[in-house]
Amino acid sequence: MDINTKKLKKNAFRVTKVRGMTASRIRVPGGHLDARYLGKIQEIAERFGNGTIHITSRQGFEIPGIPYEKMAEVNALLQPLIEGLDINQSEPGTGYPASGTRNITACIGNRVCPYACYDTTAFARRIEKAVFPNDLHFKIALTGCPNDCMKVRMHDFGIMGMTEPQFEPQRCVSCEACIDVCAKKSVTALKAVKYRPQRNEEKCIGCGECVLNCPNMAWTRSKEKYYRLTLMGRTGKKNPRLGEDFIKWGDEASIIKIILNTYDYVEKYIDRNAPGGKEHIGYIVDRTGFEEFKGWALKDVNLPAKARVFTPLYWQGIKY
C-alpha cells in the first residue's frame, strides 16, 4: 500500500518495524476509564491486531499488529471510547485528530488515595478539553500531592497538588503528632510554640501530613485547591533533567492558561526544520531564554494573591 505516514501518525497510529502493520494508540486522559471500554479494546486487538495490548508509560493503550488497510475500521470501533472519554474530535468515526500532545497522565487522586489533595482525573480531563487536539509535542502530568507518584518533574508541565492546612486551636491537645510527622515525612514546617504547633508558611509544601496524622482533627484541608507547577523536565538522549518549580500555590485556571499560552509561544519560536519537524519545548526555552518564555506564559494570567512565582529558572541535568 501507498501510505502517507505523516497522516497516519497524526491519526494516532504508529509506524512499526513490521512491514504493512501499524499500531493504534488510545488516549485515556488521567489514566481512568469505565471498565466497559476494556471489552472494546479487546475486540479491536483480537479482530484487527495480533491479539495483544501494550499499556503505555503514559497510561494509554497501544494495539499492535493492525494492517494498514484496517485503520478505518479500527477508527470506527474506537468511536465509543472517544465519546465516552469526552475527547474532542472534529469528525466522528475518523479516530483521533492529532497525536502531538501526549496522553495527559495522572495518579489516582483523592477519589481513592488519602494523601491526594484533589481529583486528578477531573483536572486532567479539564486540561484535555482545553488543549486537545494539537500536533505540538507537549507532555503534561498530574500528581495528587508532593509524594509525586506520577514523577511529574520529568514532564514539560508537572502539576502537584497542595493544601493550605487550617488549624483550629480549640481542638488541639498538644500531642505534637503533627510536628513529629512533619519532621519525619515532610520538611519540618511545624514547631511547638507555647504547646501549640506553629506553621512556617514559607517552608510548608502543602502535603497535608499534619491533617492526616492529627488525632483530634485540629488540622483540616483548605477548601481552596492549590497547586505547584513545575516546568520543562525531560528524559531522552540530550540533556535529560528534572523540572524546576515555577509557581507555588497556583490555581487550576491559571495553570490551564499558562499551558495554552505556551502553545502560542512554541508556535512562534519552534524550529520547523528540527528532526521530525519537532522541537522539544525545553530546548526552545533554552534557545530563547527563560525571560522570553515567562513573558508569554504569564500573559493575561490572574494568579491567586498567595501564589509565588519562581524566577529566574535554571535547569540542571546531564549535558553532552
Partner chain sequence: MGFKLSREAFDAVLQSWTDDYVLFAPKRFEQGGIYSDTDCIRYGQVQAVDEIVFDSKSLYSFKEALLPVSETLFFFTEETVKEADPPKKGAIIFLRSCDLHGLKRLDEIYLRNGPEDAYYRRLRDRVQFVLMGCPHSFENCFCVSMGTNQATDYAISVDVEGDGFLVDCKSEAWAERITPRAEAELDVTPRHVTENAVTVNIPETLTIQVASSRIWDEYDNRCIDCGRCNFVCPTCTCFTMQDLFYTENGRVGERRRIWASCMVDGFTDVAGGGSYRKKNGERMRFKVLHKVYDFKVRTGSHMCVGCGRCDDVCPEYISFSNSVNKLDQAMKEVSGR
Given for the second form:
Amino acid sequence: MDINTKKLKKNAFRVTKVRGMTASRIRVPGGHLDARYLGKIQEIAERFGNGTIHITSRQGFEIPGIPYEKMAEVNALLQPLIEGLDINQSEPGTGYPASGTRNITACIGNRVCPYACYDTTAFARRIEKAVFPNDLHFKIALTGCPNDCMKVRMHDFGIMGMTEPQFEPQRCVSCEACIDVCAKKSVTALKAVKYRPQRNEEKCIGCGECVLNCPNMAWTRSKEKYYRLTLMGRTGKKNPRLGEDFIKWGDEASIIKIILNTYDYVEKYIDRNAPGGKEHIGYIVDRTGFEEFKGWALKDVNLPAKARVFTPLYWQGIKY
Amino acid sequence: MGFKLSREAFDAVLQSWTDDYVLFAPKRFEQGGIYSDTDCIRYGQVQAVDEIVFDSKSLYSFKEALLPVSETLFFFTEETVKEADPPKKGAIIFLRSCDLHGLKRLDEIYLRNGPEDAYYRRLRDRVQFVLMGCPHSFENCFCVSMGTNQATDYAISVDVEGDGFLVDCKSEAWAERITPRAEAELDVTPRHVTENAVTVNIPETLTIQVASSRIWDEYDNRCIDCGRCNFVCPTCTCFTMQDLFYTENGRVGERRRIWASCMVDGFTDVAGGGSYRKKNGERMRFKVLHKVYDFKVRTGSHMCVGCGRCDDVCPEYISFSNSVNKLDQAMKEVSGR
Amino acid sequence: MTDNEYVPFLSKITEIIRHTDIEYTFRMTYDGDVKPGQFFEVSIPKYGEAPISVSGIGDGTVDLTIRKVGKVTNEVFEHTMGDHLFLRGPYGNGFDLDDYRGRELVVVAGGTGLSPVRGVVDHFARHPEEVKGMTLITGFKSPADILFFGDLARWKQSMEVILTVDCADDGDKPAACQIGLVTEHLPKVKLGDISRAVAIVVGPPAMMRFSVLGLLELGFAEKNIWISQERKMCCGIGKCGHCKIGDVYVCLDGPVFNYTKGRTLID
Ligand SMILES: Cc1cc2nc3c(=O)[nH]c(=O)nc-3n(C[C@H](O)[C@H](O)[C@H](O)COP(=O)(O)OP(=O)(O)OC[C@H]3O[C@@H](n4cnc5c(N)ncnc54)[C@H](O)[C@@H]3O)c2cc1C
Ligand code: SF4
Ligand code: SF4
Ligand code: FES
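For comparison with the form predicted on its own, provide the form predicted in complex with the partner chain.
Shown next: the complete complex, the earlier chain at its head.
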C-alpha cells in the first residue's frame, strides 16, 4: 500500500490506529444541517465504514473503519453534502479540501434559542466562505450571547452576540424586572433613576436579559447586530488559556476582515520549522508581541463608532 | 351605509382624516420582537393603510392609545399645580370587536366607577373607532363565549375584500368623504366569528367561596409574577402615581401615572412592609375573579372580553381560559366541603 | 375649582398637636362637607400622596392625625404652623351617625385606628343624649403610644372609657390605664340589650379580626358591627385598582363597611 499521508490529511481523512483503515471527517459549518444529510452519512458508514459514527467535538461526524482504497468512492458520496453545506471546494467530486483551519462551530443560535442575538450558523457559514479552504491552524467559534454555550473563549477567535438595548421610557411601568434580572443573571448594568432604569453603557454586555424580561416592551433590541470578539484562547499541552476581549460592539464585516488579516499575519510570522508546520496563532502573537499583531489585524478595518478596542491584551492561563 | 373601496381609495379617506386625527392601529414593528430577528405586532401610530396589519392579532391591545402607559397629570412647583395639556389632535383607533367591547369596560371604570376621570374623558371624547372585521378566529380567542364577537358601536367598519375593503359607515360626515371614492354602494355587515376553538364556561353558581379552592395553588409556582397578562389586557385599568422632580434641589416637577399590575410585587404594599396576596396563586385568583366574577357583580357584565392576549403572551404558558374552565370543578370542591 | 379630581388644593396648617414623637394632629383649613371616617389624600409634590383619615371636624378645619412612617409622612412632619399642604378629597363613605343613634354603642379602637373613629366618639361625647349608652375601648402598644390623651379624659365624663396598653412598667402607666389587649376587656362592657347594640371596630388587621370575634361571642349581631379597612391606595376615586378587595373598592365603598359585607372580603 502506497499512500501519501500528507495529502490524505488535507483531504479530511485521518491516519488511524488500525493499519489500512482511515476515517472520513465531515465538517458541518455552524453545526446545523438538513436532516436528509444524515442519511448520506449513514450510507457511507454502513457501506464503507464499520457501521459506527463519532460525533466530534467540533460539530462534525467522523466515520471510522474505512479502507484507504475506498476514499475516492467516499468522496463521491460526500458530494451532495459538500454542495448542500456550501463548502468551498476546488474541484467537484474530490471531497472536503484542507483541514488546517478547523470547522467553524456555533451554538444553536437564534433559530431556536431565545437568548441568541443572531443567527450563529448563518454567520459561521459566511466566515467559512471567506476563509476556506485554508491550511493554517485557526479555530473560530460563534456563540449567540454572552452565556457562551459554545465556549468561544477557548478559540483563537471567539464571536459572541450582543444587542444594544433600546429604551422607550414612555413604555416603562417601573416594575424593575430588568434591573433585578440584570443584577441576578448578568452584570448589574441597570439602576433605577427616577423610577426608570438607567443603563451603564460601559458595563452593559449586551446580553438582552432586560429585553427578555421587560413585561411591557420598554426595552427592545437594536436593529443593528453587535458582537464581542475574543482572542487567542486555546487548549493544548502548553499554556492553555481563555481568550481575552479584543473588541466590544463590533460588527460582522470588521470581524471577518480581522480574521482575514490574521491569516496574512500568520503567513508572515509562522515558524516554518514548527512540528508539522503547525503553530497556534497565540504562540506567534506571544513571540511578535501584541502590538505587531494588532497592527496587522486592524489594517483597513472600519469599526463602527460604538466599537471599543481593548489594548494591550495580556493572557493568563495555566503555565507549567 | 355600506361601500366597496379600493386600497387606494381607502388610503385617500384615511389621509383625509390625518388633519384632525392621529391614527392608531396594529402595525408591524420590524425586528421589534423580544427575540432577535422577530417582529412584533402591536399598536402604534400609522400614516397609511399599508401599515395596518389586518391578518394578525396584536400582542398588546388598543388601550394604550386611550390610556397611555405613562401619562403626565400635572406639573407642579412648590405651591402651584398646572394640569398637563391634552394632545392637540383627536384619535382614530382601529380595533376588533373584542376590543370595542373592552372599551365599554374602560368606560365603566374611568367614567362611572366613582367620579369621572378627567384625563380619560378628555381623550375619550375625541376618539373615533374603526372596527376591523374578523374573518376567522385567532389562536386563544374565546370572544363567542364572552359574547363579544360582534360589535355595533363603531364609526366605520373595515373588512379586507380582495385588493380592497368593505366598509360600513355610521357617520354621516365620513360617508360624505367616502361616497365619491367608493367603487360601489352595498349593504355591509362587518365580518365576525361565530365560533372559537377555545370556549370558556363561567359557572352560574360562582360565588366568592371559590377563593378557597385549591385550584389556585398550582400558580404559586408556575406564575413568575411578571404582569404581562395585565399589560396586554384591553380591560386591565390599574395604575400607580409617581412624582418626578426635574432638578435635585428645586421643587419643580410633574406627577404622572403609569400602568400597574396586580400580578407584580408591590401592588398592595403599605407602609411598614405589609402587603396582601403575597403568593402568585392568590394574585391569579384575584385577577381571574375580577375578570369573570366581581366586575359583573358590580356592573352587570364580565370584564374579560375573550381576546386571549393573556394566553398569547404568558411566558410560562399559563392559560387564563383554562383557569376559568376550572371554576366549575372548584365550586363543586368548595361547596362540597 | 376644577372638576379634575387629581388636582389637589392648598390647605393651611393652623395648628399642630403633638401626641407622640411620631404622631401629630395637623389642623388644616377646609371648607366643605366631610364626615368622620372619610379621608383626604395629602399630597406633597415631589414626595407623593398619602391617604389620611379625618380625625376631627371643626369650623372651617379638619384634623389629620398622621403617623410618620415613610416618604410622604416624613415630609409632612417637616412642615410647621402656617405652612401649606396640598389635599384632595374628602373620599370614602365615612361613618353614618344615624346607624348608631338611639342605640348602645361600643367602639373598639387599636392604635392609630382611634383617629378615623375619633369624630364619631367626639360627636357622641358632645351629644350623649343621642345614644343609649357608649363605651370606648382603646388600646395602645405602650403608654408612650397613647393618642388623644386629653380627649380621653374629657370623653370619660360622658361615656365609659377603657384605656389599655399591651404592656407597661408599672411606674410608667398613667393611673387611668389598664393592661392587656383590647379583646381582653370586651367582656367588661355592660349592655342592656345586646341584640340591638352596635359596635365599631378600627385598628390593625389582627386586632380587628379578634375584636369582631369577641363581639360576636358576646352576642352582637353581624349587621350591628362596622369596621374600617385600610388598604394601599393611590387615586382614592375608584380608578387605580390598588384598594380593590373582591367586588369593593375600599376608597369608594369603604373604608367603613358593615360587617355583613366586610366578612365577605377576601384579599
Ligand atoms: C383609608 C386610609 C386611611 C388612613 N388614615 C391614616 C391616618 O389617619 N393616619 C395615618 O398616619 N395613616 C393613615 N393611613 C395610612 C397612611 O396612608 C400611610 O401610612 C401612608 O400612605 C404612608 O405613606 P408614606 O409615603 O409616608 O410611606 P411609604 O412607606 O414611603 O409609602 C410608600 C407608598 O405606599 C403607599 N402606602 C403606604 N402605606 C399605605 C397605607 N397604609 N395605605 C395606603 N397606601 C399606603 C403610599 O401611597 C406610597 O405610595 C391611612 C390609610 C388608608 C388607606
Ligand atoms: S422591566 Fe420594563 S417596565 Fe419594568 S422597569 Fe424595566 S424597562 Fe421598566
Ligand atoms: S400568568 Fe403568566 S403573564 Fe401573568 S404574571 Fe403570571 S407568568 Fe406573567
Ligand atoms: S385607591 Fe384607587 S381605586 Fe381605590
